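Let's start with one chain on its own, the form predicted on its own, as structure tokens.
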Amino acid sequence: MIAPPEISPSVLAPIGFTAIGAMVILVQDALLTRGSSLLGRRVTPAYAGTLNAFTAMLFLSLALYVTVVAFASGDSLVFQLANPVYQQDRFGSFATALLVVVGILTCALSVSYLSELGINHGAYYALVLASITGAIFLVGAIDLLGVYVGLELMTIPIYVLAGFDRARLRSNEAAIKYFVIGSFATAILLYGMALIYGATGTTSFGAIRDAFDPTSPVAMLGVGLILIGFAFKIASVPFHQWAPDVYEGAPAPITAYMSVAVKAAAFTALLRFVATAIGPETEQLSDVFAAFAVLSMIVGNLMAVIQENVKRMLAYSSIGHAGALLIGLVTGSPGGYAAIAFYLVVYAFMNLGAFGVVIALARRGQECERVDDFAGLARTRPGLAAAMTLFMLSLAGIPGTAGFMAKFNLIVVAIRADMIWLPITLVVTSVISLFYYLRIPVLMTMREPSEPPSRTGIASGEALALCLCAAVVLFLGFFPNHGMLPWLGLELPVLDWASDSVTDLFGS
């Protein structure tokens, strides 16, 4: 009699929430949509968004809540012994909360927004939903099958999300380029994951590193290809050019989605399949990262210069952002991949407020998306003003903030590494964004209003979602490690939860 394989159903705890969190919102929103009133209160479809949206967040607030005990107790567990292709640890872990914030904060922003536009229903987030799911399984994947589940599970929401706006010319439009840009990239990835698995004759990470050879041309090609796939995923040069068109197009809320889901869930699971595959020495591979990494920060920063669209100017400095970001990889240290690990939380939260604040300034569905949009705002809309002022210092990387710590992380990492020639390109480049990124700050204080001030109020959705984040952008910038809240008997330690996460990466 053949025993029965030894399977851990608990690893899949923050998956199951989210993807039932999906199929519940769908559900619920198809009784919504019949139903006339609801607990004595009529049925609109900005009632039944609202709903929607409060009920993703409480599945979220589940897979986030389990999550962080899982990282807490430290174990590392597999879903299946016999054949594992989703590992729970912590660095997982600890993608997955950030993932999973991100998700919350998406839901808390787009409600109004939605409204305003009259397509609040719930197929939008029961599709972020299912995008997380995808996200949280890439970013515990530990096969390159489940790699390749995890991103189509991921990017497939998103294609339809980025056209969700159906009236809207350029949303049709974004989605399209999107779907067939990553459809491309989505393409030469698995040829990737072939060559690999004809050089090595396996899928799993372990066995890979096992039996990989530096010197075999196919498995180099394999390798070659796989990250030509990650680096469409995370908008790198010379693979960025659908973002700044995609970013423009998609609703707000789902470009904020993108820009930090994505790009977090493509960097976690490239840095495991470097770290546990192929093996982060590997010299051919830092001479590739370096090379997108001063490509990027160049023409992601330079191009930004010129744009007027604020969305686009947040697209390539998305793109500058990949750039340093891929510092930490060229090292292939513990340090330096705690270091992006670092990076990528400070990123979510300063890059989701600065979109934040262009969602609060959408009136009637039409957005503030000019640079000219913003003249005067800090009569009109001081506390937006101020927030946006503080995003884009934190974005520029100015002291006092959490860009200014994550940048700093990465510029030492990259010294005692003696790649001096990568912290002077960061620094340099990080003088050039200076112009467009303060630009807006001196709109905001020194121009007159040119229009009527758009909203005169702020959602409580959207006023949750920036003061978390505003919050967070100065707490991490003076405290990045063993921050004390005395009031709440509270720290946090995220450099520390980097660090002990990448160190377990590197331990397995």
Contents of the next structure:
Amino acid sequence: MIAPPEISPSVLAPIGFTAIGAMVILVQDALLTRGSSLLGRRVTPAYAGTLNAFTAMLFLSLALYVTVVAFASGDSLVFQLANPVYQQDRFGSFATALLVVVGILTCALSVSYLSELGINHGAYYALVLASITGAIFLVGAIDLLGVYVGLELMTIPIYVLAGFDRARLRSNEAAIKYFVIGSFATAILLYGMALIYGATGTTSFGAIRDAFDPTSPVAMLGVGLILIGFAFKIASVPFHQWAPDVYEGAPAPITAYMSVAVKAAAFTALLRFVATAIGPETEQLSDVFAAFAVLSMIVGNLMAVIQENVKRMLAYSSIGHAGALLIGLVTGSPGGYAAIAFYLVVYAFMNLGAFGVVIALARRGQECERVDDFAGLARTRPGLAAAMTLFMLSLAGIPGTAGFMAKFNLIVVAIRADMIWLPITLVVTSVISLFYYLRIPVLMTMREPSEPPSRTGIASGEALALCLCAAVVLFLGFFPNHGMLPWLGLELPVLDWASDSVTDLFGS
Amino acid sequence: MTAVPVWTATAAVLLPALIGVLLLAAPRLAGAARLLAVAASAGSLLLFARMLAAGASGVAVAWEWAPALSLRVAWRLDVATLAFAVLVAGVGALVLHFAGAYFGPTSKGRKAIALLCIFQASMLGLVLADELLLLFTFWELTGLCSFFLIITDADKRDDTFAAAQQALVVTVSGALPMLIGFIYLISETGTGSLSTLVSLELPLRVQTIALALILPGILTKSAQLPFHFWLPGAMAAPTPISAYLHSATMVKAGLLLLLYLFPICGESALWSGLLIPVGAATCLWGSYQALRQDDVKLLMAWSTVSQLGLMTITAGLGNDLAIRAAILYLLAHAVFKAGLFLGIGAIDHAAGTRKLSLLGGLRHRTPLLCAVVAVLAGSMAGLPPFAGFLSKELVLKKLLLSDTPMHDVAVLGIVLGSIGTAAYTTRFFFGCFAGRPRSDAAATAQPPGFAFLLAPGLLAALSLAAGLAAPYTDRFVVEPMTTALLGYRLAVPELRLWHGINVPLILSSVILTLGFLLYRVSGRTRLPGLPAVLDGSRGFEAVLTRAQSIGGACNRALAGASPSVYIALLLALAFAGALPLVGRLSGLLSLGWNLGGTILLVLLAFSLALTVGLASKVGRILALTAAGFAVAMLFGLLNAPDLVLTQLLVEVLTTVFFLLAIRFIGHREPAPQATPRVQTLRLAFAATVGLASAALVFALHTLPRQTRIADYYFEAGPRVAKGHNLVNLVLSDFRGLDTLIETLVVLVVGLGVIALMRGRELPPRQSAQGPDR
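Give me the form predicted in complex with its partner chain now, not the form predicted on its own.
Every component of the complex follows; first up is the chain already shown.
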């Protein structure tokens, strides 16, 4: 007789909330739009969209609540059927909380954008929630198959969402490109997993670590293929080519979500995989990561300089940031991993903020995505211009903003690990990045607006999301750690949380 | 020791910043901008003066910013830093007063004054920061303020943005290696506090590495060759801004940091080895350029470059006496150069032009301004009895005493540089005020009002007073500052205006005479410009253009490519590692063969060839299904009936889905055929990747077995899951959760397909119905 599998429902609570949320939205949307006779009155699509967004945010908030509780408890719980599949620990909870917050902000930014572009369908929010479900599963997966399933569940809704603006050719192109290339990358990843399974006889991270032999060519080839899959997801050079096309074509909130949540989830999963299944100090890995990092920083920043489309520019900038993040992986130290975790938080808010401004400027049926569209914004939309300036400065890493703290932290860690070329590359490419980040504030303040703004108001969801992003960017720029606001009784030691959460990976 | 006045210091730094932010936020305050700004500067000046008078010293920790990053807000208060702060706030108050008159109550003026206030706060922070990283933060803030201040006149001039960008990028590029240098110092010593670092004895190697990393920051900020070009460019800014940022304070930040660093890294051979030649080159080049300019403001900018070079040489001499001379020169220069820039602003205002070829004879129209500028120019040229004379004497004296290996270079640089200074000062002064007016504008110049004269007048008076009261200047300013910076007292004779006839005095007179002669000679000949190759500004532009063209080329090569290119790249990178294994495929020959297997393999190959070759979509799909069936049969040959069943099921379902999709998408024409060359290339690529992956699979199967995964399932399947179909058991039991989530994935796929397909039945956008559906 075998003991029944240990199932503790609380472990799966965040996933449960988001998955159930997705289904509830589907039913609710059907009731609202098709079954309007049930409700006794006609429901406008805009109203239905808002309601769906609220439902999505409600379920995400519930997920956030259980995640925060789990993080605070500090416990490490494993969900297993026959094998351990999913683990809820502080590292996973840290990333999950970030993902869920990003999800909430994405929903808040989407409501009026979808109306403006005329693509207000209930499936949108259901797909976003499904994608977040996958992302959460991915960051907690402690088994190769869990990683695969999480990755798929996270990505497939995005294939659809990227093409959500069906009437626009570029949106369709983005979806098809992302789907075709993404499927190949996933297949390569899966092949790598199979090779590791063949070499070690297990798919469980802990067991792989015990059986892993860095001299075995099969195992190393497997790891290499898996890394390619991850490099694709985080858009690191030389597996980045899809990013500019897809970022440009996809609807702006989805681009924002992709550049932030997918990157964060893939990075945390990669960290967990390297730390617990391979061993962070494996030298061949560090060399590969260093090459990826240098290439990404150089290519991403150089290419961003010449872009005339803001979304495309931000795509290349996100490739550059992926390179910077990889520096933390090269160190292979808890400090480096914590620096990545902190950077991911900072990057999420500043990048969402930048996209948020692009979203808030979207006009009826048309996006505001050319760099020239920002001319004279300081006069016509001073609030948005100020916010955009802040996000650009933060992305460039100017002191006083969160972006500086994140980069700075990373440089400190790298130098402590006796590396000199990676931080120097980071620094040099940061200078290059000034060209394109500062161009927008300058255009906004110095040029006359080319045409009168067709949209003058700002939806409350967008306003709230932008305010939150700006507040976080400033807050983390001045208070990256605790002991900062003792007089308010407020303690938000984000940097400490990042460091604490990483200790779970290094099995202290 | 008195208590360290933490909050007074913090308040004094923050006060101008607060006023600046207030002015930025409140457009209605345009009228009161000057009053508020001058009051803020004066307030912080008073606070610093009080601290100075009370003898405040020590480290004031205002706030533990980020202890995990060894970052805290701490002020280093001693005579030297407080005196610099007084200078910054004092000159700031005067410049702001002048700026109020210069801009008038306009919106542009309000913004410029607000930014000047914020700049002033950053500069004060830079001067007082004890923590290296705090210093860096303020360093960057000053650069950023400079950027926004240079573009003040963007509506009038087209070149401002390029100039501002150049200034920012050059200084920031220098500052970032400096940041690494700071972090290096911190990680080597465990502290980032300047006051602690001063007392440490660092190994020579550490000193040199740190200095090598930090120097780019210093040299770019202080406009040394070959990074000097941004400073003349920055003259696109309005005059009060140039006076404050680009002559009196910000460009001095590099030298200031040099002075702070001398006790820390001064023993390194790099110190004089690099600073003296760079300083000498800067000094000579600046003087030469200043003799060529027609615009007096540009003349003054190049003179600043030349004098910054002079200060770099002095600091580079690398002994404590030279540091004393550098301090005096720095103070004197800040005062007379700010005054001269404001004077130029007044000239511009009075005559409406800044061109030497159009000025002249202003002494009759604006006698008061002439007197003020005469004092300031005298100080710059090093005439007695002004402060500039004192500092030049001191520099020459130290020069004769020094014994560094670079001594000759230093002598050459300083002597020639001083001759040049005397020459261009004469050129500037005579050109503006002597002779006859060379244009109607100069002939009808209106004397500037009181507001334009107050600030330069006060600065001139200060120059004169400091020179006349030389012993007091030394006793109360220079000597305590030197002591504070070095950490010990220098035993040197007191500074006097008249030391009797000695070598420096003779040298000084020779320099002045030669300078005057140079002025006369250069006035008659046209000085040639620089070949374009050596022009740093053009080099900068060239680098920028080149970077853009490289980026553009990459962009054209990659962007918008079809997915098949990306996929090829992906596959190539993925399977490059397996290529060496292809040789092992020869091992296949040694294996036995059987008839059924061979037939199935031929069938498989045939089906695949059909899949590629057939023209009809449905035909291709059916061929692919046939290939799948062949694989299923192969499984059958290998005695795996459960696998056969699964494979058949998957094949049938896939085919059904495919056919359904075709029904929706329709039989469209395939994409235009590729050229034969591309076809061959594709075939070769596919064959290579296929061979590599086949070799990989074969190699994996011939490896010695490490584990028998199947054995576990054979054993555990019946025992744990009570079943015999292992494929079923793995899917539904051992991997139950994965299967569950995978089902969700399939559900989502279906959802996506529906969402995408539903739109096909509707026209793309029905605007009549509103934005939705």
